[in-house]
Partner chain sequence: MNKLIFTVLIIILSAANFYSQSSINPDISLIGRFNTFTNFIKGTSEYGKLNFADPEMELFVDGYLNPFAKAAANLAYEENVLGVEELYGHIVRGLPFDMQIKAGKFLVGFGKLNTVHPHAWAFMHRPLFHQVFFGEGGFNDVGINFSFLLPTGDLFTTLDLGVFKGNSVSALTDPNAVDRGINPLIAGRLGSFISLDDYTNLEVGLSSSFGIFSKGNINSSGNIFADPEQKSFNYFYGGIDFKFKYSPDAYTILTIQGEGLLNNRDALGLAGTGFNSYREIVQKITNSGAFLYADYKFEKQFSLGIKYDYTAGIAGDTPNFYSLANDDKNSTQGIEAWFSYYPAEETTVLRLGVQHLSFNYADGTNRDGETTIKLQFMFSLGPHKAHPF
Amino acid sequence: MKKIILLLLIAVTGISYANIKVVATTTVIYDLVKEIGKDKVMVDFIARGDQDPHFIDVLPSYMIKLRNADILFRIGMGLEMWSDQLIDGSRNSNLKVIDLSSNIQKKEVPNFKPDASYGDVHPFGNPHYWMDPENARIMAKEIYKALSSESNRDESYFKKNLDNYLSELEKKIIEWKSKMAPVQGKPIIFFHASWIYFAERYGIITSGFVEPKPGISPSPSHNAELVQLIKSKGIKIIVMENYYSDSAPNQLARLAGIKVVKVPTAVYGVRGINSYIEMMDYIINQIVQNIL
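Atomic structure of the above chain by itself (the form predicted together with its partner chain):
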């Protein structure tokens, strides 16, 4: 009875309240959910922006976050190998798990049976697709679809938010494209293979990686190869995710005179980066400033 009165009160006074409880594995998803769900959605995230999303400890405190959630959004493609244990630990039988990669054009999907000699973190292809802003558009639409089917009566509300966000993103996509135009055809060394989608979008030549193979720590012999590569190709910058140790890149900087550009690849990855758009702005500005 009390509940009914409360519901009536809310209906009468028009106070909006969160209808859907959402957990996002990463802060990029978190940001997109906030944009589309706004105040009809209560959202939390698991991996902090300054953490390597491949390796997150299976902590019971994350299970608590999932315990009462309606939806868990994840990047998929094996990025969050740790998430299944959290889902089991949450004991939540009503949780819907939405894999945002289902409509993404996936890159580096092995056409052979992959084994760990190829590195052990990208067994189902490269999962770092959010680094291409065109893919953020697809992710936003998936989120809209999932939220709408969870709460039908809010569908038009989510649609309005989606449209607003997509038009804002569209403007930025055009701006980023023109900013990156002079970088086209230039060679860059990246730390981890997080940059395939980004590099292809902007026509960057990926000359190499500081990691010998995805998920494998830098080694002195691989660094020596990179020194040769940097000198022969005249490569100017290493772009690295800021959650990795910069000791190997810094060594390359000393030996080959290359510049190290450390950037976040998630929201809240550094102080002041509070949205996906701010993150992409920051990355693109850093690359443009340092390579030209």
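Okay, that one was the form predicted together with its partner chain. Can I see the form predicted alone too?
Below: the lone chain, stripped of partners and molecules.
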């Protein structure tokens, strides 16, 4: 009876109610789901924008989020190893788990079996693919397909939202390409191996990393090698994710006389970054302003 009354209210008033419950592992996914699902979807996220998405504490509250969800979207490729524990702990046998990396052209897939000596190397390839805005298109389309499959009657609504978002994203992609054109071919030192998709998209030369291997702190000898490299190549900036400590990059920057550019790689990573597009705007503007 309650369901019938609710349907009558919707028919009479025209009010739309969210009918799909979604959890996103990251705030980038959260933003894309909001753009495509809008008021037909109730969405939450696990990893905050200022947290390292590789390492999230497994909390009962996160399991409860999944217990009440219809869909979990995740980056995949081993980024959120913690998500399997949350899925198991949720005891939600109806939960659909969507890996958004399915149609991504994966980079840095190792042709060997990584162990601890290689640092935090992902066995399925580098999972930071959202840093290339062309891959955001693929993610958005995968989200659209999953939402439409969950609620067939809303397929046209989701398609309209997808088309609108992709149109907006396309304009920004053209703008970002133009802004980054003067940076093409310039060398940059990055902190962590999050940037291959971004660097290849914009023709940046990745000259080295503050971390000698992913997740491994730099030694004095590694810093000395980087200082020499920075001076020989005329490198002007170190770009780093804002959720890491900037102690090691700042030390290196002082030794080499260059700048550290600290940027968010997730939505809500810093105040005022409330969408994927705003995040990419911020990253590109900071790099362009500090390297040219």
